[in-house]
Amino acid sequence: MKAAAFEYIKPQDVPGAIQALSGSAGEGKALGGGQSLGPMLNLRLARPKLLVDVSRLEALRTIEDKGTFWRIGGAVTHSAIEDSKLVDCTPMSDVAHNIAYRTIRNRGTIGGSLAHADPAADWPLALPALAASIVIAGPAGERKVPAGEFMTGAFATVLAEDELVVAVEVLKLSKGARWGYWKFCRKTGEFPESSAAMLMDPERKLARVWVGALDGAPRSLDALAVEIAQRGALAASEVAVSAALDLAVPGQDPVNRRLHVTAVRRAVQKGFA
């Protein structure tokens, strides 16, 4: 199939991409790596009527070091994450690596997955474990979200019509941070059947433990997270876990729970490895 006939725009700068989306009275789209949107323009999942290209904004393609964190462009490629050596000391880059495969990180954006909000994707799980902030414009400005914040279900942000992913602000963790990521696919490449993420970094008083690929957005493990910070990884038991899972994600088929389950022990495992 085709996509639907569109009109196409390539502002100049961020105000400007803003400003078109504003007027198109919730018709326009931001287009970025196009790597999720293109196939849903062919298959005719998405119809808008204008398409902002955002994806060459030199205000939105920068990685820049803050000092206590890292702010990454909504543009950025994950290719560019997995590479860039401003950001080979945090777990992004190892994140980034494990995204599909290399032609898919040349062209997909880090902003354009967030805002895709695809409930298997690795960013809207990685960045909430991170402590991450979402840097969100809009005609009234900036706003940031926390990141586990930023996603309300399925395909579904907190990300008006007339609004941009513009960056990513991610802290810097200390020397003894603990950092695990595990997720299941069938093939490599292919989105996961369940991910999950382990931080833990004492000095930055962060105990984060999350769990994705779920039906809607990722979801916090808040109490097992406090468990393994003082206990270590063996209070990740098949048990706790599962207990875990039932409260923050009830009525699962068994089947599921036993591979968030593996997914959730295998990144604490990593992380204490």
Ligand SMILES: Cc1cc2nc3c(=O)[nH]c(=O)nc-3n(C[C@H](O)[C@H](O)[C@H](O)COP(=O)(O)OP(=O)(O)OC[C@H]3O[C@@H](n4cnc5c(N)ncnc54)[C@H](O)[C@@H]3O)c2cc1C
Contents of the next structure:
Amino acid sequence: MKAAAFEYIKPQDVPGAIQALSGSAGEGKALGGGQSLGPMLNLRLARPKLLVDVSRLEALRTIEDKGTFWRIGGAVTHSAIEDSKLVDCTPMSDVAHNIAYRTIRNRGTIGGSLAHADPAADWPLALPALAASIVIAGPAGERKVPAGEFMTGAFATVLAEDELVVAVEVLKLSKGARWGYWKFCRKTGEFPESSAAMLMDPERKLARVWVGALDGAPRSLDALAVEIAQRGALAASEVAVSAALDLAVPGQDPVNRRLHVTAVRRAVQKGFA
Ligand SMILES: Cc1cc2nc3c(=O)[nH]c(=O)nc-3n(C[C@H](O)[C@H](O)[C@H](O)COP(=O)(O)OP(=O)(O)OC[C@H]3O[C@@H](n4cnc5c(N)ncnc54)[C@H](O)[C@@H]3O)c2cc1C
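For the form predicted together with this ligand instead of the form predicted alone, what are the coordinates?
Below is the whole assembly, all chains and molecules, this chain first.
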């Protein structure tokens, strides 16, 4: 099947891209790496009248050291993050390395992944667990949203039609930080059926456990995270994790529940390994 007809433009800068989107009366879409939008166009699941290519905008392709955090441009590819090995922020390279396979990682962007908001995607789970912020730009200027509040449901975010993800800000972690990330995929490179992430950084007063690959947006398991911060990996018992998921993700079928209990426990074990 072929995509419905659309106009394609390559703006010179971010203001130009925003102007094009806001001038399209909701008929425009940003183009990142095209790894999700491309297939959607061909299947006519998306029929924008205008494609605004942001993948080559210099301002969106930089990774900047901002002292206590890293600022990663919205059009930075998964493979660039994988290769970046950001100092004091190694989880970013690890997560990027496990997204699909290299050809996809060479094109797919962190901003596109967030905006697409696939419930099983990696960045929508990893970034809330890392206490990151998403920087959004639109006609009204820039605003920052905690990553845990960016996705509002399956394939749904806080983005307005004429807004762009221009950057992600990720805190640098202390030397004593513990990070665990685990996902269950039936085949390497496929989207996971369950996933979870854990960050313990006492120096930064961060204790976070998030679970992903749900029907909607990833969820946090705050009470369990506090228990793990106080008692270590032992706190992530089968019973405790199941109880935490009962609260955060009620009504999961038993098979799904089992997959997610396992994902949380494996992420915690990896973090304390
Ligand atoms: C075979 C395959 C396997 C995959 N496996 C995984 C996986 O295991 N884990 C995973 O996380 N992902 C996976 N992906 C998805 C991949 O990571 C895509 O890169 C990602 O979903 C979309 O990023 P993109 O840059 O290609 O965005 P595009 O496809 O260009 O765009 C996606 C959506 O985001 C919007 N958009 C793009 N850039 C911006 C921006 N800067 N601001 C606002 N809106 C924007 C577009 O308008 C569109 O609605 C897989 C994809 C494929 C094809």
